[in-house]
Structure formats: C-alpha cells, structure tokens
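So this first bit is one chain, no partners, the form predicted on its own, shown in structure tokens.
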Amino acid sequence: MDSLHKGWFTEFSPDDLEKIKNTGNGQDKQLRSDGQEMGGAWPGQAFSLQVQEVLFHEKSQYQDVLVFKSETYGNVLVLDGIIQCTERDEFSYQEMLAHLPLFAHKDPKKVLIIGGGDGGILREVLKHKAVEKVTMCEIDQMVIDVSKKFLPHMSHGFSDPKLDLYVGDGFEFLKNHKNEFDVIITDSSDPVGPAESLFGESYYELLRDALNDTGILSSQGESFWLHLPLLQHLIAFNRRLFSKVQYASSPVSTYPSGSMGYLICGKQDHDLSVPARILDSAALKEMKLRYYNSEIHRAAFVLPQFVKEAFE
C-alpha cells in the first residue's frame, strides 16, 4: 500500500510503511537521539485526507517532496510522507513555535530560523516591528521553491529585505555563529534519519552558543502522547545546558495525535510562560494572528500531571 491510494493520502508512521511495503523491518526509521533508539515515530496509527489533486510530486536531493489540494484541508505539503503543513491548520503550529520565544523575549531584534522551508514561521518572525534581521537556514531549496507556487500565503516573507537566507546544512551554518541571536527557533522534521542530529546534545550546545546571552530558543518538540521518552531526554540533557527549559503545547489538528509540543530554552533564569509583552486586540488585529494570544501564551505551559511528573 502506497501513502496516495485511491484518491486518499494516508499518513503512516515511518517504521510502519516501510513495513507495509517490504522494503525493511522499519528499524532504519525509528526515532533516535544521540544514538538512543526511541521507538517509532507513531506505531500503529494512520491519519488520512482526501486528494483533490496532486500539485506536485519529485525527489529533491534529500527528500520525497509532495503537494496535493485536498478536499477539506487546501493544499498540503508533505515530505517524505509526512504532513508538515496544511492551508486549514498551519498557523496554528506557526504562531505557537514563532511567538512563544518571540513575546518571552525583551526585545528580540536579531532571529534565527533553522528549517522552515515553507516559510511558516519567517512569515510570523517578521510580524514583530522589533526585529531587524531575520537568517534563515534551509537545507532545501525545492521546499522553498514548491511553498512559494503553492503555499504562497506562507512564503511571501521570502522576499523581505529583512531576510538573509542560506540554502545549506543549519548544523554546519551553527558552527560558525557565536554569541549572535537573541532568539532561534528549529522547525524540523521528526528525528528519524538525517534530522536526527537536530535532537542531539551537540546540537543543541551550538543553539546555546550561537545565543547571546539574553537568548532564548524553541524548538519542535513532538508530542507528549507518543515520544514521551524522547523528551525526557531532550529536556534532561538541556537542563545541563541552560538555566531555563520549559515545555508548552497545542492542538494541531493535522499532526500524529492532534498535538504539537514546543521546547523553549532560555540563558537567563526567568519564567517563559509568562510573556514579556501583552498584546491588546488591537495588537492582535494589527499582527493578523488567528491562534497566538498572551492568554494562550501562559495556558500552554500548562501540562497534565503525567508529563509534569515524567519531566520533574
């Protein structure tokens, strides 16, 4: 069974369609962190949409690239046979990874986006006036290509003079910024091949060095309800590196099992879920956000007391 099949894009965990199709025992597509195995990506579970029409479907250098207008959802973007966005939902993802270190921030003036390809979340960097520049690393130049023709409410951000954009690998672009950004913020994919390494400890050591001293970071940080071990480790190897790390989290109705998590690590010891900014709703109305409000902010550091107690 393929993931397009009979007018239906069906969404499988990694280890489960390599399974379906034969091609392995899915071992190569479990998800690791500094070389710890963590179980599959979502075992035993599949999500599906309804295919209008497929607007694009090639390989780039790294990935399997797909777009398809779906029924109920716009345009889809998926790579390697996973959703990474859809017109319907996106901005809910968007604004919580962007506006969550943004709004916990004084005043962030210089950004760093590692990922990103669909231009999500520069879109939403760029709607804070207090920002002057805005680098971006995506290692992908067909995802960006693809987003500006068909996710072009996403991507017009591309062309902003604010923008400095490096097509190429974020962990090598790390290497060579110190003491730098005020804010950074990873949009990945799940760690499952070469993304692994956006899940290390030496990653992050380079995001903690490539902050200045006031900085604060987020990441993509799955979900609670399947990588809980993931996690764990995420958040124990980063209490060693900064003197903040606080985990928040929302409903996204299109990823593996409707919520998204979000890590947010600061250098200085002080309480991010509460934001250093409140917007009023004419702030909101002027910034055009959908999801993203001060309230919202502090509710989604709010977490049931099995993950509070499987992060203490």
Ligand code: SPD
Second form
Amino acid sequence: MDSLHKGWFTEFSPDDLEKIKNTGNGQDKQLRSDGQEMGGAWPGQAFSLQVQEVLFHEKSQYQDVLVFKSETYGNVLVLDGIIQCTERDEFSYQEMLAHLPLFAHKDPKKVLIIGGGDGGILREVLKHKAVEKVTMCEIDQMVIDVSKKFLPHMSHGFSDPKLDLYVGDGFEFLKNHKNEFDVIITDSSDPVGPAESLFGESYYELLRDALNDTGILSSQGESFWLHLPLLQHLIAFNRRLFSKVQYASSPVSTYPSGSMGYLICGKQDHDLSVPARILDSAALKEMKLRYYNSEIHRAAFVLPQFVKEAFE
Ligand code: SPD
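Please supply the corresponding structure for the form predicted together with this ligand (the preceding block corresponds to the form predicted on its own).
What follows is the entire complex, opening with the chain shown before.
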C-alpha cells in the first residue's frame, strides 16, 4: 500500500511506511538528533484525509513534494509523505510558532526564518509593524513555487519588500551570521531526512550565536504525546546554551496526535510566557489573528504534569 490509495491520503509514520512497502526495516527512518535514534515518528498509527484531486506531485532535489485538494481541509502540502499544512488548520501552528517569540520580545526588528517555504510564518511575521527586515532561508525552491501556486493565502508575503529570500541550507547560512537577529524562527519538517540537522546541538549553537543579546528563538517542537525522548534531549542541551528554555503547545488537528509543540529559548533570563505587548480586540482584528491572543500566549506554556516532570 502507498500513501495515496483509493481516493485517500494516509500519513504513515515513515518507519512504518518503509516496512509496509517492503523497502527496508524502518531503521533508517527513525527520528534522529545528534546521531542518536529517538524512536519512530508515530509508529502504529496513521491519519487519513480524503482526496478530491491531486494538484501536484513531483520529486525535488531534496524530497517528495505533493499538493492535493482535500474533501474537507482545503489544499494540503505534503513533504516526504508528511503533512506540513492544510488550509483549514494551518493558522494554529503558524500563528503560535511566529507570535510566541515575537510578542515575548519587546521590539523585534530583524527576524530570520529558517525553512518555512510555504510562507505561512512569513505572513505572520510581516503582521508586526516593528519588524523592519525578514530574512528567510529555505532549502527547497520547489516548496516555495508550489506554495505560491496552491497556497496563496499563506504565501502572499513572498512579494513583500521587507523580505530577503535565500534558497539554501539553513545550517550553512547561520555560519556566516553572528549577533544579528532579534528573533529566529525554525519552521522545519520532522528530523527524518533533510531536517535532521536542524534538531542537533550544533544547530542550536549557531542559532544562539546568530541572535543578538536580547534574542529569542522558536522552533517546531513536535508533540509531547509522541516525542518525549527527543524533546528531553533538545531541552537538556538548550539549557546549557540559553538563559531561558520554555515549551508551549497548541492543538493542530492534522498533525500527528493533534498537538504541536513550540520550543522557545531566550538569551536573557526573563519569562517568555509573558507577552511584552498585550493585544486589544482592535489589534487582534487588524492583525487578522485567528488563534493567537494574549491569553493564549500565557496558557500555551502551561504543561500537563507528566510533561512537566519529563522536562525537569
Ligand atoms: N509533523 C509535521 C510537522 C511539520 C512542521 N512544519 C510545518 C511547516 C508549515 N509551515
């Protein structure tokens, strides 16, 4: 069986898919960080969406790129068999990954996005009037191109004059940028394949060095239901690198387990769960926010007891 089958797309855990297709034993499709295996992505479970029409399906230099129109979730972007976003629920992820660090910061002017080729994070960053320049480094031009074509509500920021776009490897890009950014947002896929290097300690050392003294980062932080060993590892090494390391989450119905996490680290020792600017209802409307508000900001950092204990 394949991911696209009889009018449905099914998101198998990459290790399970390898076994189902009989192309391997799943070992090389485990999540990885710093060379350590962190288990399968979501073994033994799968999520399906009904497909109305396949809009695009090609292999880029880096990955399998699929866009389909679903029956109930709008257009869906899938990379290497894994859902990156659907038009129906993308705003929860994009708003939280972008606005948690941006509103925790007093005055974010220079922002770097690593990944984020669909443009959703860029759309949110550009809503901040204080932001003067957004730099984006996305490795895969094909992701940008299909997003411009099939996800126009996410990708309209690519024409904004504040954007400097680099198509290339984020890890390599960071090596040449020191003490430069107020906020860095890593909007990556999972650590199986091209994004693995974005989940290791040396990547976070580069992030720390690219941030200025008051800098804050946010990174795609997987799910506490599925990836506790990986998250424990990320939190442990980041506590050595940053003064503040915090974790938030929000529901995203089409991500595995329906929950997505956000790793937020700051170079200064102040509580990142407290927004530096509070939004009134006029500001919420003006920014067209659908998930994020100032109460959600604080609430997102409140963690279930088993997660708190795991992160102690
Ligand atoms: N398990 C999939 C996680 C995908 C996170 N990145 C999504 C990119 C959307 N801008």
